[in-house]
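Here we start with a single chain on its own, the form predicted alone, put down as structure tokens.
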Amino acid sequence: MNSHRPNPSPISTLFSSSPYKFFLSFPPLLATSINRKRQRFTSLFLLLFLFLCLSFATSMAVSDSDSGPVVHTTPLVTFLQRLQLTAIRSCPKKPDPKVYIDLSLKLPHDLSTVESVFDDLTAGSRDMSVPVEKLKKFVNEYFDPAGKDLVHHEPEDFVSDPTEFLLNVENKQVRVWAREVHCLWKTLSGRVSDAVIESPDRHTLLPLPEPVIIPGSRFREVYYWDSYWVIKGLLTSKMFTTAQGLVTNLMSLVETYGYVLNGARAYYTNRSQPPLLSSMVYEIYKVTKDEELVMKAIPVLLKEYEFWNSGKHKVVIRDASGNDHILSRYYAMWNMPRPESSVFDQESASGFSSTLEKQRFHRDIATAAESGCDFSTRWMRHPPNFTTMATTSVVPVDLNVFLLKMELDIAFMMEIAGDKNGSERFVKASEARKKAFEIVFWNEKAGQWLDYWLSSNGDEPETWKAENQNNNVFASNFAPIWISSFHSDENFVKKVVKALENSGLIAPAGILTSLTNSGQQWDAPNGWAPQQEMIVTGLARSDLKEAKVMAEEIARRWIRSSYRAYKTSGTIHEKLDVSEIGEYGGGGEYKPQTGFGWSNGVILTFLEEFGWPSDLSIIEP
């Protein structure tokens, strides 16, 4: 991978901006005050002062704190990152830090009352441990447990046995197992408890108007990106009130915070996730033709499309002839430890010197849980250097997959709403990201679309460069070929599809995320349902044989997989270990988790797509 920094500021910067200022002009005034007869000795002590100065800036520039932006979480964020602290120290087996930031303040008890109580549990504590026990009962007297403020909810739009469901699985082993999966929305569905509504200070999930489907374990809240694929898979279950209930709750946090926040936490509050809103929109308008929605989702998704088009968001890379392409990049709004993984962020960042550094470290980890894809060797200068974390500095090709998705969406609803000159606008915009893709992503010799580094920090132009691509193979490379725009034309998914059969990426249960097994849940061996769906769904709307071929060839090992790994956990998992049917993922800062949201999306929609032939054995390939 190449390696980019940005250069350094000159000196006359560092010192025309405040707090050096002053330092320009006190030496002459200095100098004037002081009689004739002293010039020899007055020229030696302003080079000193000057010098000293210098030493000085230089220091400040160093320590100086991240310019970015940053929004600050609740009180109540803060003191339970206190508590998580000490929750690792104190307690042997080594608890999951999320449990912590998932608690709940306990009525009738008031958040400077717990803080003063705890002040003097931890008083006498060098490194904020205390005995367990002590511990436990503090926990227990004044917070209720995590999920507790979201309470079970039993959709109304489910039915056990669906009318029309997956008519083409006419395997009876399989059409047993999809049923299971179909019942697993039950155990995944609830609602946010009229506690938080009444009282959102005491607690960090955040309050929403429809009832939810999380992603399942420790995920006990309902995430942006994860959504989309449910979505898909509550349409193939006939679910379709719940599926437009989510819509609903991703549209609030459009309203209240101008974006999606990347789950539904205070602590969520300073990043998005990938933009897949406008994705569900359309899924749900192409089964219900609710117009009603449509006119309702547009002004939402203006909204958050300028999220994603201003600001840090924005990137901008000149071509060779001059012409400006606009992009967009991951840009999380914190430079601290994520209050989730505060103590993983801690320790991880422990090795750098300057306030400055860590800064900017904790908030390309930030940047890089915006992504969806934490954590990856993508994200790292130097992989698999975890500290080389620069997620900040690459421009996506999946982001501006979501974003030229984005743009079409936006057109087609404006057609439906009338809006001809609107429809138009959104068109133009989707051609020159396009044109953009063709510039700064594609790779001919590759046969595929490569992330971009930048050379600068990303807020003014930059001039494009051959060497700063990434040649490194991901599963991402191949995202584009989800949408129309790159799967309508033969002749080009003939070259994506001879790249992806020679990129060692697909494996006996599915696509590998990436080539290098670097101990991070997004890379090798693990494959994630979203990345199956979206190059598989591209492969088999192509008009290419080869292509569809393929297709349905990785959605049944996918399938395979999923089953036999249910079959002998007794559950579905979040990812997979694609090297080896049945196998599922591991790696990264948390345990696998089960249940699981988009994993069974994904399986739904495969089977919905492709079906299952009675003579087709589920158990053997």
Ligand SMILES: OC[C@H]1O[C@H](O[C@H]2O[C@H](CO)[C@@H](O)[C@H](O)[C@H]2O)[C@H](O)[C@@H](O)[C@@H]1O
The other form holds:
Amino acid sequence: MNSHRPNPSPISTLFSSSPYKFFLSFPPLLATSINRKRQRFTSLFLLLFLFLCLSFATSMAVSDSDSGPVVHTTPLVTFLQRLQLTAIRSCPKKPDPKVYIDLSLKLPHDLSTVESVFDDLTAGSRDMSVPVEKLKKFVNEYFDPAGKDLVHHEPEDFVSDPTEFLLNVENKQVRVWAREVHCLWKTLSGRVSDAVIESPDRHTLLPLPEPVIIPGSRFREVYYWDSYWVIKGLLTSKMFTTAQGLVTNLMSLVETYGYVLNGARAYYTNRSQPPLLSSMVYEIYKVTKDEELVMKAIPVLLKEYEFWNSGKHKVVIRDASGNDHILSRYYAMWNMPRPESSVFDQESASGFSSTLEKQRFHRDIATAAESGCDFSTRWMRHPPNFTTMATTSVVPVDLNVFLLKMELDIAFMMEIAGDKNGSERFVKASEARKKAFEIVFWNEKAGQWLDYWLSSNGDEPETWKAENQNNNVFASNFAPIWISSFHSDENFVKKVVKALENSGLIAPAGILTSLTNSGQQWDAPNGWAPQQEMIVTGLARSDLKEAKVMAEEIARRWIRSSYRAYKTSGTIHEKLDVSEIGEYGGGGEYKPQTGFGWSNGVILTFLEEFGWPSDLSIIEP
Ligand SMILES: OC[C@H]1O[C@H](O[C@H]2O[C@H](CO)[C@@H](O)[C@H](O)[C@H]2O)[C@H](O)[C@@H](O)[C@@H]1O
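Let's see the other form, the form predicted in complex with the named molecule, since the form predicted alone is already up.
Then the entire complex follows, led off by the chain already shown.
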């Protein structure tokens, strides 16, 4: 596991800077002109002086740098960041910065040689730019292109027409399309190449034991929370072995790092993503009844549970009666620009003058990436001002739903394993978190759960204040309805359904992410597959008729829109613009992506859940 080493303090560079070198060389210079006693006194004096300098610099270092945890990255990532900067400054058509951080070092070159060639190439260039042709030549000579280290893999359990596939989809047009979506698993399937296993230091792609399903396009590596909806889709496609392989991969990351990484890249080791590993194991178990998988998963899930419920991730909110409620927040172990978007982050932080402000901002940016919702007005103190991102100060509703679900899943798995005490312990933990939902997040007037803004840095317990609830409407405010703890009481669900109906979130093609069009991708007018699925599935599982009707209506809108977008663009999109049927989403820091893992998964899941009658047109009425 990576150690959470603190950020290197400016003190480490103190003695290499010139004025101090001068002081260190001072005593020998004096030796010829004064006697030994005086020399000893002078040396002592200088030592004392240096000690005082050191103490002063240390105290400055402590107060002027953010003291949170930092997981360091690899030398290759650090170099590729330099190359990325040069590429962005050199190419007239701005390339996707992620392309450069995904390159791998060609054999037989070693990094230090390549670095010195690069130093020569950029020497004399003030802004690090170089002529494009020279840059291309350098990259081609020393690097393999992004994506070369993930080789195609034909999934062994893929059949083009699986038996019992989507039996309730009767409409011919929809069946044909569903089969095409099912076939996309083949294009998204890959295996980490042997080159990565043999020389991991030459790659930013991390070794994984089993084949993978990637989201698609620029996302040529496994992502944590995406995998939940990919797995749901794979189960519909009867690809059980592939689904199990994905879980084995994510479990291997927990074994190595102590948590599941944001994605399987060396530059994602400083953060996780929404914790859905237990839900993945649960979904697979429901279909396969594979007890061996459950037994393997329990210790891994316990390790992951500890990660989310300790250190900076853990927060304590005290209620008016003095009872403490333990919840979790996102908190990345990083306070610098994200390597995959380094230039973007540097520019965004350029308005901050102190190192401390910059570091805090970078941590809040990386933390938003850990939330999976990068970026959104949800994390901004003064939306839509991006520089007011303060993700570490938010106790998020959805993260705590995932953790409550994890507690219930672990309890369920421990029951299977025959560990009654362990199971009871986790049932108790889930009850405590459910209580915290009532006290901290639930807002009776709004009929939804609201994110909570911390008043302090979250290191000490703090007292709950009504004004700290974020009153803005987000799809995530309705995420709790996903789990049985919140959808089993009909009267309660009625309240939530009414609030959702009146929220303004229900749009022609699905559920909006928020009501603010900020230009960020996790805001209006975008709708994302995972949020549609959580809310729709939760409503559909309740016993309330209105909730079921609403669920089906939202699912049909989403499917129709995905179908129309597919027919016009020939592909499935990462996100949709839900203000209009058939429009794909935009905004944010990268171009809209296609492929696409979780969108395919949710289309198949909805078709499995609601079917499609033969007389119902897929073209919107
Ligand atoms: O490169 C920018 C960011 O890209 C990722 O985030 C987006 O794509 C992921 C894969 O589909 C998805 O899990 C996430 O919810 C999206 O916002 C990546 O996860 C970020 O860490 C990265 O900075």
